[in-house]
Each structure stands twice: as structure tokens, then as C-alpha cells.
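The chain that follows stands alone, in the form predicted on its own, written as C-alpha cells.
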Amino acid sequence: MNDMTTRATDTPIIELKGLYKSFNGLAVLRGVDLAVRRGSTTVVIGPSGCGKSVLLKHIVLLLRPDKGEVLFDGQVLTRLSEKELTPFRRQVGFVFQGGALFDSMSVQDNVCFPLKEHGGIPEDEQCERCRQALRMVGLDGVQQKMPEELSGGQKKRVALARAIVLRPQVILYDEPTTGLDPVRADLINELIIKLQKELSTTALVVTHDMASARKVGDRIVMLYDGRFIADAPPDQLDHADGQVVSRFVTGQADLTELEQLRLGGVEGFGDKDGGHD
């Protein structure tokens, strides 16, 4: 159990207010509003490119928008110097995208990290601690392999087990089902279900997987053009409006584009046309 106050379920854990943020001159999120409530799994969906991974980035401060304000439990974290943002960070845990296990070190050493940075956690604690957090994804007894003598759901599992082990309230996931087969797919879905249970964590998931948003969603928001667009619990969401979230949540392209493509020919393939991700 956390040090911290557990306050009504209702009190929004995470409060993004008015986010700004630009990179070399384009405009990410243009006054981002999210208020995410204690205990519950918000899933943010949108296309590729349009500033998820920098959402969450922004809640953490690892990155600082360029105006607005990120609180957790109510403090407004965009005041505080990296020193003073410590205790916060303790409190959150990132699944990155694609796991980011070092790969010099051991599965072990991997799930223990977080708990040497912030040190004062004796090591057959943290032996301990790891153990706990590893037999919670079902990979109790890998802790002396190292990342290339896993599958990749098993790296998946090792970085979830790192994001556990300083027992946060938060849980943030980038991506977490990229890369897997339907079947691994679903095994990490049932180990975020499983996770906000049994440690009673907020989570906020970012995906493109639309069958893993709907599985392990309370609520799902779409991020388009650096607002968020749609708002709805999973059952609604194919009820809301727009055609750019209609399109998005069934996986069809625009028609427009496919007019392209047919009426498209085989001219200047391969040029260069000076675009980005």
C-alpha cells in the first residue's frame, strides 16, 4: 500500500489543463483537457503521429508543455524542479513502447532499476520485491535471463513487472500490445485487467489496438489533431460522432484517399515526396 491519502474514487487522480506543445514550429497538442478518475483505465486512442506517446510524456514531465498545467491528487506538478518531482515519480509506472529492457542486464536487474534509482530499499528487499512483481505476470524464476533469451510477450511481461515494483498508484502504457500476435495480444490485456484489480491502480493506456482498448477500457478519448475528439465508455463509441472517429474505430480508410490510390499510377514511384511520420 502507498504512503499517500486514498481519496474518493471520484477525485480525478490526473488533471491535464490546457496542454500546449509544439516541436520546431507544429503544433502536438493545441489545449489538451483530461480529467482521469482514480481507479479507472482510460484508453487513448488515435492515428499514428498525432502526439499520444507525448501525452504521456507530459504527465510524467518528461516532457514540459509549453503552456498548461499537469497535477496529480490535486498538485500542479508543471511548477516543480526535477528534484521536487521525485516523489511523484514514485508513484507512476511507465510501460514503455516496445518494453525498453536494458539489454546488458538481467531480467532481475531489469525489474530492480527503478528501485536502486531512488534508493534507501535494502537489496534483499528488492530481491523480494522483484520476485513479488514477476510472479504477478507469471514469470516468477526467469530473474537471471537476459532480454534476448525472451519472447517478445516476455519482454512485454518483465517491463510490466518493472513498472509494479515500486507499487505505484499510476500506471501508464504505451502501446503495450504492438508487435504481439492476437493471442500474446490478449494474455497483456488480461495482465492490465488484472493489475488495476488487484493493486487498486489507475491505468492510462495508449494503443491502436482496438480490440485491446475495448477489452481493457472504462473509458475510451481520441486524440485528433491535437484535441481530443471523442469521449465515450466502449460500448458508446461507435455511437459518436464524426466521421474521423467512425473511420478510426472500424478501421476503414477515407474514401478520399482511396479515390487516390485507384486513380493513381506508376509515375514518380519511388521519388522522394518530402514527408514525415
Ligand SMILES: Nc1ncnc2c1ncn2[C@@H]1O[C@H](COP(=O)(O)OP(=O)(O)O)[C@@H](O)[C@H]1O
Given for the second form:
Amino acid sequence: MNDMTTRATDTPIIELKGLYKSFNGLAVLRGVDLAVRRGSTTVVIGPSGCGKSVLLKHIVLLLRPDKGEVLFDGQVLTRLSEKELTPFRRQVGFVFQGGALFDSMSVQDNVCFPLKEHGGIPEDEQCERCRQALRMVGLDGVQQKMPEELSGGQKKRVALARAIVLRPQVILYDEPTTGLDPVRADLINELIIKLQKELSTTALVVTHDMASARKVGDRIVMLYDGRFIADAPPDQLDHADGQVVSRFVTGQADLTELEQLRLGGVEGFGDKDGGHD
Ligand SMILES: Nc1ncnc2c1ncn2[C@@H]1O[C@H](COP(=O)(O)OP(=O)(O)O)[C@@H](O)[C@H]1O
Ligand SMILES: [Mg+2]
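What about the form predicted together with this ligand, after the form predicted on its own?
Now the complete complex, all chains and molecules, led by this one.
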């Protein structure tokens, strides 16, 4: 038993090896390597459009790489068929960017969706699992509501409940705090920490909210130009090499962007026709 435990703890639960991905000639991932330790929370930061969501989708093979391998607990997923992937996908809960609940379904049906897909789980057990998942996110009781009746923060929490209903080993969060006010955002941070502790999950969190990154992450990696250019514990990120990293983590625009703003001027805004009447 000890041998098993040792092997399982030593093997990274997720490993990305030399991932490349292009879309219509645009190279998004250009040699991404990452090993994620079981039980850890890794935060992926990086500018908009740099490929963070694309990266997360590769972990569950919603996108397949042009080159490179994705491993789950030592097994190479990139060689498996869609059917063979099913048991691995069940180990991974995905909180999609924007929450992405089904608008025409009640909260209960949204949360139970993965259970129904899984098949073979009796209706009363589905209800009980739904209740447990909602309780974890502090929302037991809203089962019969429709998504439109919920606030933005509540929707994200329902999306979280849906991601944990199959008791996954790994949870992928794509910008879980985007669009929330700082208090609601912090509630999501606390939930990410709580789920990691109470369910012993491994988390991968994509965000450009640095407060959230520092709070939930035990490791922060930065994606830029198709590769990871920084990899550090939160308290050491400020000492990371390179202007790109330090400007990103302190929220400063880069010099090229500032120059474009300066050169942009105010033409078109000050003329009589465009003004107030
Ligand atoms: N399915 C797709 N087909 C074509 N281009 C895509 C697809 N998904 C993402 N892209 C492109 O890949 C780049 C990275 O996107 P994304 O991962 O969504 O960025 P972000 O870091 O903001 O999450 C963008 O230029 C985007 O337009
Ligand atoms: Mg994204």
C-alpha cells in the first residue's frame, strides 16, 4: 500500500510536455511544459488572448495539440480516443470562463448535468449529490431557481458546484473572479481554497486578477508568447526576472502600449459634430 501511495504522490497529476498549438497559422502555444503536483493550486497568469483558455482546454483534450503530450497521473492522454478519454475527463471539473450555465435549465438540472451524462446514478442520489455540492458553495436551497434569477457571483458558485458534483481530483477554473466586485471575487477565492482543502483537489486557476492569484496560488506561472516565462511561489514573483513579468504583476502597461496611447491623440473627439448638441 505504501508503494502505491508513494508512486501516486510523486507522479505529477497533470503533465504537459512540449505542447504546440496553432490556429490558422497563428501560433498560440509554442512549447509549453508544466508539471502539476497533486494537491497544489497553480495559477496561470498572462495577457488577454495569450492562450490561457486554450491551455486549459488541452488538459481535458477539448483541444488536441499539434505536437506534444498531455499526461494525467502518468498516463498519456493524447494517444487516447474520445471514448477512452471519458474516465479521465470525469476526474477533472471545469469551471468555464463566464460560468456558462444552461439558461433554460434550473440550478438543479445544471448541477446534475454531469451526473446524468455519467449515467447509472439513481434520481434520489443525484438530488442528494446536488444538495451536497450546493452546500459546499453555500447555496443549498436554490435548486429550483433559474440562472436568470441569480446574481453574477451566485452563477459562478453554481458553476463551481457543477464542476465538483462528480468529485473530481482536479478542478480547472477559467477566470473565476472576472466580472465580480472585489467582495464577491474574494468569496470565490475563499471557496477555491476551501474546496482544495476539504476535497483534497488539485487546482489550476487561470486569472488576470493578481489579488486572487496571490491569495489562492501556491505557485504562479506566467504564459507569454506561447511559453511559460515565469514560475514562482506568490511571494517570490516580484523578484522574477524580466520586465514583462514585473509589469504584468504590478499592473503597469508596457512601453509600446503607452507610446501608442500617446501617439493616438484626441483627433475626432474634439470636433463640433461629434460633441454635445
Ligand atoms: N477554437 C479556436 N479557433 C481559432 N482560434 C482560437 C480558438 N480558440 C482560441 N483561439 C485563439 O487563440 C488565441 C488565445 O485564445 P485564448 O486562449 O482564449 O486567450 P486567453 O489567454 O485570453 O484565454 C486567441 O488569439 C484566440 O483568438
Ligand atoms: Mg480565456
